[in-house]
Every structure is written in structure tokens, then in C-alpha cells.
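Next comes just one chain, in C-alpha cells: the form predicted on its own.
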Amino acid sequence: MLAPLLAVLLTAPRPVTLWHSYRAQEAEALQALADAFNRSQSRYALTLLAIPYDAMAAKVSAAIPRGHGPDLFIFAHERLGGWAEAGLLAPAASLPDVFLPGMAEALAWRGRQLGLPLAFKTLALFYNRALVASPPRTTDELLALAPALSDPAAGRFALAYQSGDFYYHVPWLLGFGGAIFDPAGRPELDTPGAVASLRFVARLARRGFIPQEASSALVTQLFAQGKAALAVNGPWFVGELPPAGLPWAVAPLPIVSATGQPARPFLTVEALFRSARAPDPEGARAAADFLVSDASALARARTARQLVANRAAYEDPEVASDPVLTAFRAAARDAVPMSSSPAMELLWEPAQTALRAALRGDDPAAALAAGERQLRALSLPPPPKAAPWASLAVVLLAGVAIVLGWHRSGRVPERGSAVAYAFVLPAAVATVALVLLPILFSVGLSAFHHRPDGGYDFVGLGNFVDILASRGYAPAEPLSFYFTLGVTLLWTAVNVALHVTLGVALALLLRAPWLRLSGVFRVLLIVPWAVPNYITALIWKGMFHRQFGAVNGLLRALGLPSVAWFSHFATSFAADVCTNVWLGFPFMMVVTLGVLSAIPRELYDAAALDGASPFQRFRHVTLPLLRPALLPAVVLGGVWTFNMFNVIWLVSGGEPGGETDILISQAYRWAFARQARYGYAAAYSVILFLILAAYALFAQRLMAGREARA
């Protein structure tokens, strides 16, 4: 009985799991190859699992060390250095000489080959053949063509690309002789070539040759509608263009006339990585060898039009006759593999800050100098290691003090019946699991520094000392805790004041006896509160666009100049406030309406008979009765506004230069955009919690005092 079952188990194919983020035709081509591999042998069964691209890196970093990650996964090579230092990747087998130049080299780290090239991506020049007979070969030719192709007032531009994104600026930076790293391997920004590249793009923006505040969707819309003659974009752009009616083609980026060097975009290699903890290394290696073979590459190039890394695929007549594939292969010859060093992650934020400052009209040299200072501040070493015993003693003493203080306060609950405790138990368990444990975890994490290799060092109060001492930057700079705290307090006070003022005013208006259709107006005014806030934030972000936004369109219709809303602190802050006020006033309005409906009409009639004016009736009747209900609403609204991440992140994005960031968005940046400094971000969150706890205690005492006086 057991012998047949044992034989089946021994002869069953062993599973090999591959994670990927492909979609549409690329996913179909990969699945077809997995099926072909499973048919070609019986020892292994390759299974594919699709993971969203934005979540892939985090899932790989979390799953592999714990032993439940994939055997293989496909991702861009830019994270290779960090994963290699963390010991997540197994060395690749000896590579045959079948790949395009630079592909295999991009996957080497400290002398070891840690991945196999599958495909590549880079930037190229898309051009509309109905508007441009042949693409410009140099930047001088581009500048000569641009005036005839541009009319910003009519929404027409010679060139469209995401000019405020540093990834799209790299071709100009390297073409003008700039560099990403200095000879010692440290990231750098402030170089003569970088200054020249910023002056070039600032000139394009100033003369109206490129759209301002261009997003991916705007670039696609302009090029697809024939309002942009040229566009700098990658192979993903092909799928966003209309299938017919637009005569477009692709060419390499132009040569920079000032240096004679080609514009050199980043080269990103999509690689097949093998997990260092794969349960079956031989099966993972066999599947990897099959997927990167010339035959598999040719199948992917034919069926998915993928830019494969194998040379032999481009010798196939069908692939060689594809103008898009051949154009991007030509563009890849001038591309520079993006560095896979963990230090590369620190470069993006300062570089983007400098780039956007130059596009706003700031001096490029000054913008780069400020970006260099920000880069050095972000590159500071972590706090020194600390002995855990002293910190543990402090924690124990603090815990004892809290327990004693709670006991002496007289708030210890009296012993009750078992039935009463049984009813409370589910809520208590949920509160502990969902509230208390995450808080304790954050407090514990704040005492550690997360290393690039995935380990943690105990630093005690070092993260708190660095935050409160503003180590590496002045207190008046946007990176400083004190600057961000000031912005957060101003943000909260302004928003809550406007929420209450508008909410009460609209509630009084809706209660006016002369107002018709008040029920309809109530429903309409509650809609902003009902719509998810991230959708509202994205809508307002588009409305504040400098060239195509509805707000500036209204200003122009009134004969007023357009406003660059995200170029200055005051206007960017105002845009954030407008969005959040739109989201917040309905809550205060609903609370006020509830209280007003409970106020007896006889009180107003009596006050009117005594000769009280409408303002006096509001001051002496309405306001005193509103105050007890509004005060808790103000406390709750203050907490919500203090932590309103979505509006800040989606509307202004912290622009300009992080000046409109609040504490919660700064904590997010430290955790996910600045080399995963989780301990530092946790310390930020602990400080934020303490501030809100103090605010809640103050509000509680204030309400208790008012109740006692009443």
C-alpha cells in the first residue's frame, strides 16, 4: 500500500518557483517558456507567481532570509548590491559569451556574477514623422527645430519628457560630461558637467520647448495627440501609444553638441536571480539556464517584442526587421549600466531636488550645491553602537514609574465579575494586537540601526539624539526635525481652523429657514468627505498643474498670471491646505448640524424677544451649546490632520525641496527612500506619538475643566 505512494512521491517533479512582475504579452511569453521547460524534462516543475513590481523588492528582501522566498526571481539589476551584501543571492553559473556588451557586466558584484541577463531597458527618442521628417542628431539641431514646433499657449511642444525626474535627466548629465560617482566611488552631484546639463534643460523650459511639471500621463497624452513632436521615453512607452493613426518611430538620443558626446541614458538589465536559500539549487539552475538560452530569448523577442539580452536573437530576420527593437538596441550602445551600489539610493532625492530647483528658475550651480549638501547629510554614518544593559535599565525604571503613577492616580479598575471581563476580553485582545503591540514594536525598533546587509545594530537612544540634535544639517533646513515640526504645527493649526470655520458657517447656512433645497445641498457638501482622500488628492494635484491645471486656467480667464504652485513654500502649502480643507470641512459641518438640530427653537425666540441681534444669538446661545460637541471633534480633526500623509505626498510631494513635508512624510522617507533606515524612522514615529499623546492629554484636561465649570 505504501510502496506505490512512496514511488509516486520519489518520482514526482520537484517544484521550482519563479517570481516575476511581467504583464500582458511578456507574462504570456514567460508562461509559454515555463510550460516548454516542464515538457522538456520530468525532474522539475517550474511554477510562476506574478508579484506587483512596486512590491517585489520588499517581498524578496523579507521572504528569502526567512526561508519562504522563491527559487528564482526576475528584477532590475539596480538592487543587486544591497541584496548581495545581505547574502540573498546565489552566484550564477559560468556565463557563455552570448549576451550583448555590458549586460553580464552589470550583474557582477565584487568579482562575482550574481545574475543572468534576460532583457534590458533604456531611453530613446520617439519622434512623430508627420511633424519631424528625421530625428535631430545633435542638441544644436534640436534647438534649431524647437521654435517652429513649440507653442506653449496652444499646448504644443517640441519635446516632451518627465524633465523633473532625475532618471530622465541622466542622458543630458552624462552627455555634458557629468558623473554619478567620484573616483573614490562616492555619489556626487556638484560637477561642471552637471551644471551645464541643468542650464540646458532650464533653457528648454524657459523657452517653452518642453512642458512644465510633466508627468508620465501628460507626456503620453501630448505625443499621442500630436502636440509633442519628440518624446524621450523607454520601451514601455510603445504600449501606451495608439495602435494606429500616429506615424511614430524611434531613434537613439542626440549627441550633445557642447561636448561631442552622445546623450547617455541609464541601462537597466532585467536579470534572473537565484535565491541563496533555494530548496533545490540544481532545479533552479536548470530552469535559469533554460530561460536565458538563445532559443528562449528568441521566443520572447518574437512573441512579446521584448528587448532581450542575447545577441543571437537580433540575427533572426523577424527580429532584425523590427524597427523598435533595432532602434533600442542601437540606443543601448551608448547607455551606461545603472550602478547597483546601495549608495545609489541616496542620490535620487538630492538630485531630483536640485533638478526641480533649476527648472523653477534657480541658479543651477546654487541648486547643485544645495543638493550636494543634502546628499552629504543623508550619507552621514549611523549612530555608534551602544551597550544594551544601560538602556534596558532605563526602560525598566520607566515602566515601573508608569505603573506606579497609574496606580496612584486612582484609575485602577475595581475587581468586577468574570462575566463583565469576558465581554470586554475580545475588545481588549484586539486593542493589544492592533494598537499596543505595534507601538511597542516601534519603540523597540527605534533603538536599532538597520544595516544594508539586513542586520540590526543596537544604538540605544542614538537615533533620538541625531533627530533632536539635527546632526548633519541646520535646524532651519527642511531635513531638520524642528523645521518639519514647525511646518506640521502650522499645517495642523491652519487646517483645523478652516475646517471649523467653514463647517460651522455652512451648517448655520443649511439650518437657515429661508434656504430652499437644503437636503440637496447637504448631500452635495458631504460628497468631498465620502470620496477616498487619495482620489481627491490626485484630482487637486492635476487642478494645480502649472500649464494645464483648472486653477491656473481660471486665473488666466480672469486676466491674471498663472502661478507655479509647487515652486514656492507659500503657494505649495496653500495648495495642500486647499485640498485638505476640501476633505475636512464636511466632518465639522455634520457635527455642527447634529448639535444645531438638538437646540430648542424656543431659546432663539426668547432671545429675539429680549432684543438680541443675530450675532448676539449666535454668541450667547449657539456657540456655548456648540462648544462641548465641537471640542472633541477639533481634537480628533487635529490628530487626523497632523498625520494627513496622503495629501502631502500626492499633492505637493514635499515640494519645493522638502519644505512642505510634515513629520509623517519625513518618517516615510527615512524608512523607504533613504537606505531603509527603519530605526531612524521608528524614532520619528515615537516622537510623533509622544507629541500627539501630549496633545490628547491637554485636550482631555481642557474638556474636563470646562465640564467642571459648567
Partner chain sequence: MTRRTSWPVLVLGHAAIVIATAATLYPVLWVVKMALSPGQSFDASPSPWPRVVSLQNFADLWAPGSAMGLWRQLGNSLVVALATAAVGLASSATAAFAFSRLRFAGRQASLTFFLATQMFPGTMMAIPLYILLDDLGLLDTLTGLVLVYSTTAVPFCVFSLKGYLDTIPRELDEAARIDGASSWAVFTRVVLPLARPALAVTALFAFLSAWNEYILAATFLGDARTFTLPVALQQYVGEYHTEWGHFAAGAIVVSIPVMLLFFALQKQLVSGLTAGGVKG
The other form holds:
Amino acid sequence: MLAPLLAVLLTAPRPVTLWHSYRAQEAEALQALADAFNRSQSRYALTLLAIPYDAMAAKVSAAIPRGHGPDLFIFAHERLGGWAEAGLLAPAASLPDVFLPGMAEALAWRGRQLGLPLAFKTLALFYNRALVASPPRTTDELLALAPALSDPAAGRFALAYQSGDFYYHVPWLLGFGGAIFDPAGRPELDTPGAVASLRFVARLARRGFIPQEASSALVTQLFAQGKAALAVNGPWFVGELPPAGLPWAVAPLPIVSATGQPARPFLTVEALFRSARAPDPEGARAAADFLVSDASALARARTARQLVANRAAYEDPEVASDPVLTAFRAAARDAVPMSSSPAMELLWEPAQTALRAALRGDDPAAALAAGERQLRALSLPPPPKAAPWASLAVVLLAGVAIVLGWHRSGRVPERGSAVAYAFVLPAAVATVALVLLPILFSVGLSAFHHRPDGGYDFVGLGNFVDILASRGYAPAEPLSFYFTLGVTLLWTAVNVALHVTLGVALALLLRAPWLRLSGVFRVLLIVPWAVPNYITALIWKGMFHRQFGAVNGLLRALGLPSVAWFSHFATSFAADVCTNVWLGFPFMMVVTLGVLSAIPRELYDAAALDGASPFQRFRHVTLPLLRPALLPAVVLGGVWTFNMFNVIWLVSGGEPGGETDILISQAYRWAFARQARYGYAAAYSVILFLILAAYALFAQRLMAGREARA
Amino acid sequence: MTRRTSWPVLVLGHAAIVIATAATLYPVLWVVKMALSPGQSFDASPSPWPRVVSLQNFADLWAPGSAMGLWRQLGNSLVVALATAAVGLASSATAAFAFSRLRFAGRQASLTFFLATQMFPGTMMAIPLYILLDDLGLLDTLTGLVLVYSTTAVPFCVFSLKGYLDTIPRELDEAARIDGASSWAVFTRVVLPLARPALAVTALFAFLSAWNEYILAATFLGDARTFTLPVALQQYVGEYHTEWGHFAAGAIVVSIPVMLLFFALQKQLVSGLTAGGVKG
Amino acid sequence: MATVELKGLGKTIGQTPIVRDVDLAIGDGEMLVLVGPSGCGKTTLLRLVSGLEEAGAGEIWIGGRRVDRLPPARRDVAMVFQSYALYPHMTVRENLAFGLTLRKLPRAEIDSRVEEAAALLELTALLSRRPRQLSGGQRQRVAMGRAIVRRPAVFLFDEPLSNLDAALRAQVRVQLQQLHRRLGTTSIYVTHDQVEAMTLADRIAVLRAGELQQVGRPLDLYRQPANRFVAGFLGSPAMNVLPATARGQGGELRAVGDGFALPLPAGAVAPGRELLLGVRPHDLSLVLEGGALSGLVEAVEILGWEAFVQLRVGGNAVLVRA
Ligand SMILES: Nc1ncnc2c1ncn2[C@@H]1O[C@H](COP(=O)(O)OP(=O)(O)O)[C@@H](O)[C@H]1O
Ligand SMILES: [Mg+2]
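We have the form predicted on its own; now please give the form predicted together with the partner chain.
Full assembly next; the chain just shown is listed first.
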């Protein structure tokens, strides 16, 4: 009986899981290879799981240390350093000498090979053969060509690329002789080459050779419609172009005439990483070897047109005859592997800030100096380690004070409380277990510094001191904590005020007896509620686009000048507010409708008989009844707005230069975009919480007062 | 009160509501446009109408091997959202009753506590919640996700329901008590039946919060079979390239059940959400 | 079977005493009417008895059982609220049956009691309606029916007629009287309407600012009010009150005031005392000459079935039934 069962157990293939974010053809090619691997042997069964790209890095960081991660995963090499320091990655068993130069090297960390290259991505120059016979080989040629090809008023540009994205600027930066790290290996921004590169792109922007605020969608649209003759883009661009009717080709990026150096894009290596916690290293290794083999690479190149990392694939006649693959293969020669050091993470934000400032027309040197200053502020050393005892004493004292204060406030227990506690119990248990514990955890975390290697140092109140000291920025400067706090408060107040005003106004309109089709309008007006806000926020961002957005289109139609919405604090803030008001007014409207329907008609009739005008009826009947009833909704709405991360992140993204960031988006940056400073982010959360708790206490007073009067 | 409204008021009022509705629908129409336009580009032109209409993007959602196996994920989302609404309602209804009707030591403090839990930024709770779920062995399960969503749903439900219960005349439960009802009987036989609109709306909110959530779901679910709709939808957003057509079509698929719920619960939506109420 | 005894009952909300040291014994089957001006604590007192409010001091005994620590459900009382407090989501039948279902009475028993009460209150045709489909008077009857079906030891009424119009009120008052006679249940009836008090009460208790002023049979209170407040509160129009001083005059004791000197029973008070003389308008009559009081006519009120004349006697206004 048992023997056959055992045999089955022993021979059943052992699972090997692989996480990836591939889509479409690349995903299909990978699946085909996994199937091939599973057919080729019977000991292991490779299964694939597609994870959204956005979620992958966080998920890997969280899952692997706790033993839930995959055996293998595919990701760009840029996170290598952080993961390596945290001990998440297992070294490769062997490194076959089959890869293009530079590929495997990008995956080495402190002398160990921590991943195997699968494919690479880099930038090249796409050109429309109908508009330019041969692509410009130098920047001077580009500048000479550009005036004839550009007409910003008609939406035509010589060159389209995501000029505000630092990744796309790197080719110019390096081509002009700029650097990203100083000789000592520290990130740096303010170099003569960087200034020259910013001057160059600022000129392109000023002369109208490139579109402003170009998103990837806009670049695609312009190039696909023949409104941009050239585009700097990566291999993924091919899939976005129309399959027929557009005569395009790919060439290497031009040489920077000022230095004679080629524009050098970043090289990103898509690597296959093996988890250090993989339960079955043998199987993971076998699968990895299979996937990076020349045969697999060839299959990927042929079926998915992937830019594979293996040399041999490019000798295949079919691949060699693909102009896109060969062009990118050539472009890779000038490319520079992106640094995978955790320090690189800190560079993006200030670099982008400086870049966009220059594109807006600020002085490039000044923009870079400000960026450099931000970089220094972000890279300040963590707070010093603290002695736990001193801080523990502080915490204990605070606890005692709170308990005493509680006692002093004179709460008399009442009879019949037992029943009440039983009623509150289910909600209390759920909340305590699932909210209070994580909150306490975060509060604890706020006293630690999360080291890049995954360890924690106790720093006491160091994180708080650090935050409150604003990292060297004066309180009124845009990047200081206090400025952000002010923006947050303003954000909350403006939004809530508008939510209430608009909600009440529309509810009153909907309740007006003379309004036709009020049922239809009511349903249509709550539609914003139904559509997930992570997509409508993106739509709104598009609507505020400087050149192609609907809002500016409307302004132009009205004969008004168009506005560069994300270039100034006030307008950028207004765009955020607009989006959030759109998202939030239906809630207030519906609450108000509820309250209005509960006001007895006789009250209005009585007031009308007393000779009150409609406005007086609103002031003296509706408003006094509405105010207390709306209070809880206003309080909750305030809290939600205060922590409304999505809108800020997706619409303005903090533009210009972090000025429209609110506290929660800052906290998010520290946790997920600046070296995983979890402790620091937790300290931010605690500060947020304290501010809101004070607000809640105040609101509670207001509401309790109302209850007593009711 | 049947005085005739003067025509300027009529015209201005209707104009205002039409403009407001148009402004409200415009961005939504864009989503529809992207979903109906063939291809995956983000058309930045101001016109909200598609140039060419095609249902290809919707068909792709259901295509075998697509990022959204769709039926399964639709089912997962439905299960998670319904369960969240059920848990939220079940565990908050009694508490809302106690806060509205019973006097007990620590009442004010607990109310403040429930309000305060709404204030810790949810985005920042992902890491501790991950560890907690792991210790409970609930990672990668829909049950775990429901628990996580309940954390925000429960306090919200408590507040929303309490607001409504406060509007139900106290004399009704006093009458019931004299009639011989225990607190439980007052709750189940008098207060709950009267709170039906609020229960419906509160459930709708809890449902919505779970239905639309993406970040936590993506973090806590590690098995494609457990993915919810928004997670599947987010797979169309890549590192360099977003498949706007699919993304928009998916967003519409996500929104339709919510719209239907809105339609179905229209009346309750208005009467059940007094969030505080008017008491004489 | 059920007597109600209140011993030293008190209730303070915050710093304000609402009910103060009330001692009251209500006999089995008695209808005690609690009167007093608005805000004097009548409702509160009733809620103390029902258990909706917790007593701050004192004891409550119902049918020989101390109940002040018991929840309302276990005190065996039924209450008719001023606003009726009918359950809006239940039909009339369910409203009536609710208390009985909670007590898990057999189905048949419930039905028969409901039918009986409905017949008694002429609600039979309305049994399947909801409260919002009823008129004010019908609602009021349902509220009473809800109390009756329970057959409790004590009925508590909190101004049950105050939401009805005058004609209906008079009609229901009579019905109430008959009902009480028929059921003979101990009742506490709160009102600020003295007509209700006089017509319904076996005994009246007058409450003022939370303190009991006087308890007694209606006519006793009418004739022998214990203090000026009770004197002024009962009777319509209100009693004339004239300040005077007791004086011995020629062997006779007289009350001498501004513009009058009236004889007092011998030895009633010591001479020289300051007095307040209370005289009901109905106990005075007008004569052209030789009356005990004399004054100028200031105003005449003619109601049709009777008329009153206001005289100025010295510095006082005196109302006289003509
Ligand atoms: N919950 C309460 N808080 C404070 N004062 C109250 C409360 N309930 C009643 N009172 C006060 O107690 C007094 C007596 O009220 P009540 O018993 O309702 O009077 P009545 O029924 O005789 O009109 C009133 O002055 C009222 O303001
Ligand atoms: Mg009263």
C-alpha cells in the first residue's frame, strides 16, 4: 500500500516558482520556455507567477526574508545592491561565458555574482524615415535639422522623448562629460558636464524642438502620428507603434558635438535572481541555467523580439536580420550599466527636480546647485545609535503621565457596563488586533534605523529629531518639514471646504422641486466614486498637460493663455485639489442629500409662512440643521484628505520639485523610494498620527457637545 | 408652497447642474474612450469621443492566458469585497449600537480610539501587517486580505452606523425595554430593522473600499489564483510602458458592478448616509 | 395586587437635582395623577419608576417587591409615552404583540389577548396597518393597547393625551376613565392638565421643582390646598390670593387687608399674623351692596355659560364669578 505512494511522492516533480512582470509576448515566450524545461526533465516543475511591476520590488523585499518568496525572480538589476546587502540573493553557481560584455558584470556585487543576465534594455534613436532621410549623427546635426521639423503651435516637434525623466536625460548628461558618482563613489550632481547637458536640453525646450512635460504616452502618440520626427526610446517602444503605415527605423543616439563623446544611455540588465531562501537550491539552479542558456535566449529573441543578453543569439540569421535588435545591440556598446548601489536611489529625486527646473527655464547652474543641496540633505547620515535606557525611561514617564491624566479626568464607571462591553467587543477585538498591533509596531519601528543590510539600529528619538530639524532646510523653504506640514494643512482645509461647498450646493440643487431629471443627475454625479481612483487620477494628470491637456485646450478656446500647471506651486497644487475635489464631492453630496431628506417639510413651510426668502430659509433652517449632521462626515473627510496619497502621487507627484508633497507622500518616499528608511518613515507616520489625533480629540469635543445638546 | 419658480432660476439652475454633470463625466468618458479605442495608447486629445470604436480591449481581458483570467479574479474580488462588507457590518453593528445607546465607562475614550485608528496612514501599515498575516499563516489567502481590509472597514462602519442610529428616536428602545426587551432584543428587533438603509449604505462602502484596493492586495497575495481584479488590472502597467487600452477596459469592468450597486441602492444611499442625522 | 411605594426617591443629573426626596404610597388599583408645571420633573419621576432612569437615592417598591435595582423588563410595568413610541417597522398587531412575544407567551394566548385589546380599543380593523398609516387618535389607542395587552402590575402614562386636539382629548379622557374602572390596574398618570387630573384621579400628587407639594383626593386638594402653589395650580380661573393681617376686633377675629376686613373662625390664627387669604372666584358672588368685599369693576369676561368680573379691591385685583 505504502510503497507505491512513497514512490509517487519521491518522483513527483518538486515545485520551483518564478516571479516576473513580463507581459504579452515576453510572458508567452517565458511560459513556453518553462514548459520546455518541465518537459526536459521530471524532477522539478517550474511555475510562473506574473506580479504587477509596481508591486514586485516591495513584495520581494517583504516575502523572501519571511520564507514566502519565490525560488527565482526576474527584475532589473538596479535593485541588486539593496537586496544583496539585505542578504536576499544567492550567488550564481557558475557563470557561463556566453553573455555580451558588461552584462554579467552589472550583476556582480562585492565580488560575488548575484544574478544571471537574461536581457537588457537601453535607449536608442527612433526616426521617421518619411520626415528625416538619415538620422542626425551628432547633436549639431540635430540642432540644424530641428527648426524645419518643429512647429510647437501645430503640435509638431523634431524630437520627442520623456525629457523630464532623469533616465532619459542620462545619455546627454554622460555625453556632455557629466558624472553620477564622484571618484570616491558618492553620488553627485553639480558637475560642469551636468550644467552643459541641462543647458542643451533647456535650449531644446525653449526653441520648441521637444514637447514639454512629455509622458511616455505623449511620446508614443506624437511619433506614431508623424508629429515627431525623432524619438529617444527603448525596445518596448516597438510594441507601441502602429504595426503598419509608419516608416520608422532605429539608430544609435547622436554624438555630443561639444565633447565628441557619444550620448551614453543607461544599460539595464534584466536579471534572473535566485532567492537565498529558496528551499530547493538545486532545482532553482537547474531552472536558471536552462533559462539563460543560449538556446533559451535564442527562443526569446525570436519569439518575443527580446534583447537577450547572450552573444550567440545575435549570430542567428533571423535575429541578425532584425534591424531593431541589431540597432539596440549596437546602442548597448555605448551604454553604461546603471549603478545598482543603494546610493543611486537617492540620486533620482534631486536629479529629476533639477532637470525639470531647467526645462521650465530656470538657470541650469542654479537648478543643479539646488539639486545638489537636496542630494546632500537626503544623504545625511542616519541618527546616531542611542542608549535604549534613556529613551525607555522617557517612554515610561510618558505612559505614566497619560495613565494619570486619564485617571484625573474623572471617569466614573456606570452600572450595566458589562453588556455594553460585550457589544463593543467584536469591533474592539478586530481593531486592536489588526490596527493597534501594526500601529504599535510602527511606533516601535520609529525608534530604529533600518540599515541597508536589513538590520536595525536603535536610535531613540533620533528619527524625530532629524525630521523636526528639517535636514538643514529653513522652515519656510519648500523642502523643509514645516513647509510640507503647512502644505498638508492647506491641502486638507481647501479640499474639505470645497467638498462641503460643492456637495451641499449640488445636493440643494438636486432637491429643488423644479429640477427635471434629478434622479438621472444624481446617479451621474456619483460616478467618480465608482471608478477606481488610481485610474481617474492618471486621467486628470493628462488633462492638466501643458500642451495637450484638455484644461489648457479649454483655456485656449476661451482665448486665455495656457498654463504650465506643474511648473508652479500654486497651479500644481490647484491641479491636485481639482482632482481630489472631483473624487470627493459625491460623498458630501450624498451625505447632504440624506440630511436634507430628513428635515421635515413643515419646517420650510413654517419658515415660508413667516415670510422667509429662499436664501433666509437656507440660512436659518437648512444650515443650522445641516451643520451638526455634516460634522462627522467632515471630520472623517478631513482625515482621509490628510492622508490622501494617491492623488498627490499620481497627479502632481510633488511637482515642482517636491513643493506639493504632503506629509504622507514624503513618508512614502522615505520608505519606498529612498533606501527603505522604514524607521524614518515610521517616525513620519507617528508624527502624522499625532497631528490627526489632536484633531480627532478636538473634533470629538465638538461632536460630544452636539450630542449633549441634541 | 407651490409658488411658481421664476424662469431665470430655472434656467440657471439647470445650466449649473448640466455643467457640473458634464465636468464630472468628462474624465470618465476618457476612460471609456481609451477602452473603446483599439490599441494601447493614451490619447491626449481633448475630445472625449473615440475616433474608432472597437471592443477588442474588452475581448482581450477574457482572452486565455491574459493577465486577467478575469472570471476567477472577478470571483476573488467579489468574495473579498462581500466578506469585507459582511465582517465590517457584523462586527461594527453591535459596537455602533453600544456607542449610540448605552452609557459605559470608557465610551468616549473608545470612540476616540476608533476614530484615531483611521488616522494612521494605511500605506505605512503594509510592512507590519505583512508580518502579522505571516504569523497567522494567512499570507496569500483571501481570508488574510479580508482581515486586512476589515481594519479600515470596521472603524468606518462603526462611525457611519452610529451616526444613523443616533437619529432613531430613543423612546423606541425605551418602549421596547419596558415591553421586556433585553439590550440584545432591542438591538435585533427594534434598532436593526430600523437601520436597514444605513446598513445597506455602510455595507456598500465597506464593499467599495475592498473592491478598489490595490496596493495591499498586491503585497499580500502571492498566488495568481488569489489575485483580485485591481491586482490583475495593474499588470497592464509596466516599467516602461502602460497598456492603456487594457487598463481602461479593466477599470470599466471593475466599475460596472459598483455602478449597478449604486443604482440598486439609490434610495438607501440618500436616506442611509445621514452620518450624524438631524434630531429635533 | 400591586401597590407602588416610593421612599425618599431622588435623582440628580450633573449638579442639578431633578427629583428630590419623594415619598409616595399608591394603593392597589388606584389611579394616581401626578401634576405640576412643565419641567418640574414629572417625566423623570415616571422614568424612575419604570426603570428607564436609575434612581440616585431612595427605594421603589412595586407589589411588595423592591425593584429599584431591576431593569425595566423585570418591574412589570407598562408605559404609554407622550409621543406614543410605536415601532414604525411593525404593524399594529405586531406592536401590540411585541411585549408578549418577548415574554415567550404561547401563540394562541398572544392572539387572544391582542384581539381582546383591539376590540376594547376599536383597533380591530387597523391591525394590519403600520403606525404611519394611522391618525393621531388611532396611534394613541395603539399605544394604550400595547400597555393593556401586557396586563402589567402598573400602568405609567406620560401625558398620553397632550398630542390630541381638544375634542378628541375630552372623548379619550372619558374612555380612559371607563378603562381604568374596568381593568382596575394601579396607574400613575402624568399630566399638566388639571381637568385630566381632577376627572381621572383617585388621588392627585402635585410636584413642583422635583418636590412633592401635596397628595390627596382631588376635592381635598381643591378645597384644602396645602400651600399657595397648590392653591394656585388647581382650579380655573386661579384662586384669588389676598395678603392680610389677622386682627382681633371687638372680640371677633378678622383678616384685614387693603380695602377689606373679613371674619375668620375664632382661634384660627394668633392675632397680628400676616396671612394670605385664598378665595376661589366660584365661591364669591356679586351683589350690588353690602358685600364682604367691595370694589370697582375693572373688566368683564363673558364665556357664555358663565362670566367673570374683575374687581379692584384696594390694591388687589379680585376675580368673581358673575
Ligand atoms: N438628561 C437630562 N439632562 C439634564 N437635565 C435634564 C435631563 N432630563 C431632564 N432634565 C431636566 O429635568 C427637569 C425635569 O424634566 P422632566 O422630568 O422632563 O419634566 P416634566 O416632564 O415635568 O416636564 C427639566 O428641568 C429638564 O430640563
Ligand atoms: Mg414631561
